[in-house]
Partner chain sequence: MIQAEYYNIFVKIIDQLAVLDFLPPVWKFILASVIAALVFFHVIAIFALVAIWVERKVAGHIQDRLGPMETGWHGVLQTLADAIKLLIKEDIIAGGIDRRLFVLAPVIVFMTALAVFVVFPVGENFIVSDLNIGILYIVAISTLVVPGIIMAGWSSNNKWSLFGAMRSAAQIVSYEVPVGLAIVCAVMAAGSLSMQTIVESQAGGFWNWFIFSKFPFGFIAFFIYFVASLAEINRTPFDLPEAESEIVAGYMTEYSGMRWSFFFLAEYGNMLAVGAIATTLFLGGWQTPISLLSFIPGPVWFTAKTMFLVFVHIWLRWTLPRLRVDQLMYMCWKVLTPFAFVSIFGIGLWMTF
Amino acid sequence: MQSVNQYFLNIYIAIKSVLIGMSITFRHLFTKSVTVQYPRERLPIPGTSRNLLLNKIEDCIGCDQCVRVCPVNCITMDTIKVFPEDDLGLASDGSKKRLWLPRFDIDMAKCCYCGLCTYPCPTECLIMTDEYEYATYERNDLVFKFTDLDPIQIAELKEKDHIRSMEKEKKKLETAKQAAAKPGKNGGKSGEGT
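Just the structure of this chain, alone, in the form predicted alone, please.
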């Protein structure tokens, strides 16, 4: 008799718990939805949000301050000094551009979204946008490349810069040879004591 009573008690408890759960579900069935249908609807983003970094490369002067301040080294920059015959023009703030930028990459997979790189930029060309949809399947697709030079121009600039550095080294060696060939104050008798 005891087991039959326990059996019916268990059935009663099960039905009661199902009805409690269904009553909660039924109450929420007629309330207003709080979810947003994401691809079609979007919540407004605060103005102080930090998301995707963007470099307006036409204003970048290659000062390297953003690279030095980045705590996770997600910004990579290569520069080449302007040749005397080149005129790169001015940035939007009036600063003269003195460096070619064959490479300016931002690895958003490393970025910690601190925004420290945007503050020291003198031309304010590096900004954090409100864009947050840039998920990819490949990690390499999170490396954003900002440059206004094509690969042929980059190769030509690197070759010219290599030639310029070789000429500087050659001049240094010639100057060192000339300095070594000059006689000392003692008429060429250096190291002799009296």
Given for the second form:
Amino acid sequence: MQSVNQYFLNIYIAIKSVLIGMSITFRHLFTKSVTVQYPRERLPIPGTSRNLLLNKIEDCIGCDQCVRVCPVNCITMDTIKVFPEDDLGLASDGSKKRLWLPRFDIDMAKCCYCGLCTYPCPTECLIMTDEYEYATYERNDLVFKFTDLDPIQIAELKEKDHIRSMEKEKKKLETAKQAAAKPGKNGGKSGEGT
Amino acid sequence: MIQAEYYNIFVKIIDQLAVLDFLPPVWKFILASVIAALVFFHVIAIFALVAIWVERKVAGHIQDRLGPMETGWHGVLQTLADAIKLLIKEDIIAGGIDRRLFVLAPVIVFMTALAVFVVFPVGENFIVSDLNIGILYIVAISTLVVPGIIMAGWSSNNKWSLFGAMRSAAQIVSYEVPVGLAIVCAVMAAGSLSMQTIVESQAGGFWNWFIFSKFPFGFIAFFIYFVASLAEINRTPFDLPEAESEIVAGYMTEYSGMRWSFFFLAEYGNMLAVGAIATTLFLGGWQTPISLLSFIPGPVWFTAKTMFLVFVHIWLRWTLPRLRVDQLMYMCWKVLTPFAFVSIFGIGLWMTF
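Could you give the coordinates for the form predicted in complex with the partner chain, as opposed to the form predicted alone above?
Every chain and every other molecule in the complex is listed next, the one we just looked at coming first.
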């Protein structure tokens, strides 16, 4: 007798639960959908989000701190010391800019979005933007180049730098020679001059 | 050649066209048949185009999504785009399969889906052929889908296909029993196997429809027919033969492009067919619910009722999870079949006294 009751109870429960389920889905048929039609509608990005890196190069003093702190080595920076005749102006924090930046590359394919590079930046020129759509067809296109110098300028600067370092080398050799000729004066410590 | 009882609206139209008078009656009959087949092929194709879009929209909104939105207004052209994609797709016939059966299977499955449309009483004067054994013809033809599915599964030389085909065959053969018994209820109430007579015996308001007039037996029979027909056309919650999470796509696994889309067309054609059969047997076919609304023509009522049942199919699909095989068989043999016998007995008593 009990199993007969169970049989009818099962049928009752099955029909009831199907009807409950149908009423729930019918209600959801008319509730507002949660879809965001993405390319046309966007949700606002939180202020602290970490996305594409941007270096405001005109404000960068080439201090190298971001390069050193980066855990994945995705920032590559070349610097050339200014020549006496150059004037690069002031950075936003009032300090004088003393370095040319022929190269400031960030490889976003390597970047791990930790944001550590933005904290030590003394002029706050390296920042995380809210740009997150920068997919490319070539992996090399993910290397973002921030230098404001054109290739000709860079070549000239490198040439000048090379000449300067050659001259310095020559001077060093001469001083070394002089030091060898006049023993007693400070050994070979002249290469560090600014 | 053309018998009086094979009353055919297309034959009638062709007969009345004076231009075709030079044709012998046999050719006229063949022409009418070809036109009828083409008409219903397009009915299925257009219905599938619309129903797939509706299904995706309903599915989306039930899950608080939007569904297709990009192609056309709210994605109405999505199915058309998909159909074009399927048409230009490569027709892959894998190695190691039985080529002849593989090619023939979708044809048979689609053919059976199309063939049942012959006896649907769409309107008072709108039926391709009012066979005196109409409903028996439907039962006989729709069973032919089993060889087609087994051919598809077996010839694919793929274990998922074979599993799917076996499950589908077991399911269809089992559920043919409650379907048949539920149909017998309506046939007993109408006293005829002809579709048009069954509809006519439900005339005069919705309380004369078999679902209400023989309460509760008619309602039980309708319920059994609806559930069992869902199982017979392999729709959720009875979609074990094509359960994606278990057996990839069942018997359709190895099919691609146009051959696959024929299976898909057959599925939607079957949805339309079982909706139309349930409408004819239990919901009064093309009859108006109340005489006040009789200015609306019959085909509109027939279509509206069928579409409502199709909507319930879709609604159920996105509500219920899939049954297990043992639950499926339990439901068929231990629940639906006994209740179908009870309702046959009840209707038998009702018609006797």
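Residue numbers count along the first chain shown, from 1. These numbers come from a predicted model, not from an experiment. Whichever C-alpha set is largest while still superposing within 1.5 Å between the two forms counts as the rigid core.
Note on conformational change between the two forms: the chain splits into two rigid parts whose relative rotation, smaller against larger from C-alpha fits, is 31 degrees.
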